[in-house]
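We begin with a single chain expressed as structure tokens, specifically the form predicted on its own.
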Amino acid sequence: MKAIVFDEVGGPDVLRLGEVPKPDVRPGMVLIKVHAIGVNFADTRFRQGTYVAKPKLPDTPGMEASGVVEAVGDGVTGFAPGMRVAAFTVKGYAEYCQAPASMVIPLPDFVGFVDGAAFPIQVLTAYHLLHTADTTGPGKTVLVHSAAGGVGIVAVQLAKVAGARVFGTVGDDAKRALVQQHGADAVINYTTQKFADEVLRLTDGRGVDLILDAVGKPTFEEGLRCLANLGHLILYGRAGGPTDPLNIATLSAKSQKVSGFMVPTVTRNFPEKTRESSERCFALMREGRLKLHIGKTFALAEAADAHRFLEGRQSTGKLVLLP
């Protein structure tokens, strides 16, 4: 089968289209014929060798995909060949991939494969940031960094559905309208405005209750400055580099909380939460209250171009590869 392979860590140029053996389905696993593949910032870090999971060279990136069940391994129930699914996977930049049955999500008929490929990481990360790592509802104020990105644009919508007041940050004025269209109460260009000052102005000096930060170093300290008393900052990425060391004692004055989050913590350890959250988000999609924004699609062979586009901060919403 065709797959994207890299033999050494490095820039996008290390990615190439190659031939690799089609995987044999293993016990407890589901083999999927891939129709669409989600591209994530974590894929670029995996390619660079700086992600939590290290590549075993030669290796293939890819953490989520959608498609049709090709076969199921021994012990698998609830899935059968021909079913449409999305999945958390590994080596997903390929024509076929495998996933543990607990990491496979049945796709409703109204969800296409492209949206299906954008669903697992993008949607469930946003959902669990708001409703598992914290609680979000009326009276809460939420700041979403990278609000035009894949997770960000979903988080804005889900926070609004929950009844919160939502602010988003973007790095380009051209992205403002997109975030506003998806429900943000205010959008701040962090390259032309000091976002912490603007947040404090918008909240009459109180600050926000919850900050969702996938950027890291450039936003972390200023985020703490505009975090309210008893506020919570969740760091779930580091697109701008790792944060400087934090003196925990500095949080005491306003009784603030800082935590980290990765969606596999939920999907691997709490499968019932994965099922419940998926059903909830699919229902919102059916009702038209949650819309996935696919910024651009690329052919599988163009994976290097997709990575360049993502790393160039040109993208909005989700990037998807099509085998």
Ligand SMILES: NC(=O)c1ccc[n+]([C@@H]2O[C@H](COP(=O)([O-])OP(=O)(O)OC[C@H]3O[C@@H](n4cnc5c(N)ncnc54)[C@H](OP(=O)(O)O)[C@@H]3O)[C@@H](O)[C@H]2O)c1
Second form
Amino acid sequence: MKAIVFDEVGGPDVLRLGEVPKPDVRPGMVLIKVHAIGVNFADTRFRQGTYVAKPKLPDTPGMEASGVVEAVGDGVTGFAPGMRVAAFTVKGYAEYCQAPASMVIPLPDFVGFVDGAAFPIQVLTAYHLLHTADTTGPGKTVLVHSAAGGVGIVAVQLAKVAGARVFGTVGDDAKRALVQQHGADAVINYTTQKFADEVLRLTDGRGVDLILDAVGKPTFEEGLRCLANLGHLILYGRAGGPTDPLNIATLSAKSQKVSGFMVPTVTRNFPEKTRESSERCFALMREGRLKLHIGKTFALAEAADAHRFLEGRQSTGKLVLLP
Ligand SMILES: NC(=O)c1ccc[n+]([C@@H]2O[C@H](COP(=O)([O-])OP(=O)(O)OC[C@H]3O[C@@H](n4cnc5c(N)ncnc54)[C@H](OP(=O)(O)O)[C@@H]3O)[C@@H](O)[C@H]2O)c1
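Could I have the structure of this protein in the form predicted together with the named molecule, to go alongside the form predicted on its own above?
Below: every chain and molecule of the assembly, starting with the one above.
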């Protein structure tokens, strides 16, 4: 089968379209004929060899995909060939991929394969940041960094659905309108404005209750400056580089909380939470209250271009590859 392969870690140019054996379905696993593949920022880190999971060269990137069940392994119940699904997977930039049954999500009829491929990581990360790692709701104010991005644009919408006041940051004025259209109460360009000053102005000096930060070094310390009393900053990525070490004592004056988050903690260990949150988010999509913004699609063979686009901070919403 065709797959994107890299033989060495490095820039986008290391990605090439190659031929690899179609996987045999293993016990407990579901084999999927892939129709669409979600591109994640973490894929670019995996390709560089700087992600938590290291490539075993030659390797294939890809953490989520949608498609049709081709076969199920021994012991799998609830899935059968022909079912439309999305999944958390590995080596997803390919014509077929495998996933443990607990990491496979049946797709409702109204969700197409492209939205299906955009669903597992960006939607469930945003949902569990807001409702598992924190409990946001009416009366709370949330700041979402990189709010036009894959996770960010979903987080803005889900925080609004929860009843929160929502501010978003973007790295480019061209992304402002998109974030506003998805419900943000204010959008700040954090490359031209001091976002903490703007947040303090918007909240009459109080600050925000929750900050979703996957940028890291450029935003973390300023975030603490505009975090309210008892506020919570969740650091769930580091697109802009790792943060400096934190002296926890500095959090005491305002009783602030800083935590980390990785969505696999939920999806691997709490399958019932994955099921419940997927159903809730599909219901919001059906009601038109959650829209998945697909910024651009690329052919599978153009995976390197998709990575350049994402790393160049040009993308909005989700990038999807089509095999
Ligand atoms: N912990 C988890 O479970 C989890 C799950 C999914 C994603 N994440 C993290 O969440 C973040 C967003 O992921 P995504 O896949 O949805 O990507 P994305 O937000 O669509 O794209 C990354 C965005 O990060 C911003 N950014 C800031 N500094 C950057 C830099 N130096 N280089 C490149 N981009 C930079 C850019 O937006 P602006 O310029 O507008 O800020 C860029 O568009 C990533 O850090 C990712 O690792 C974590």
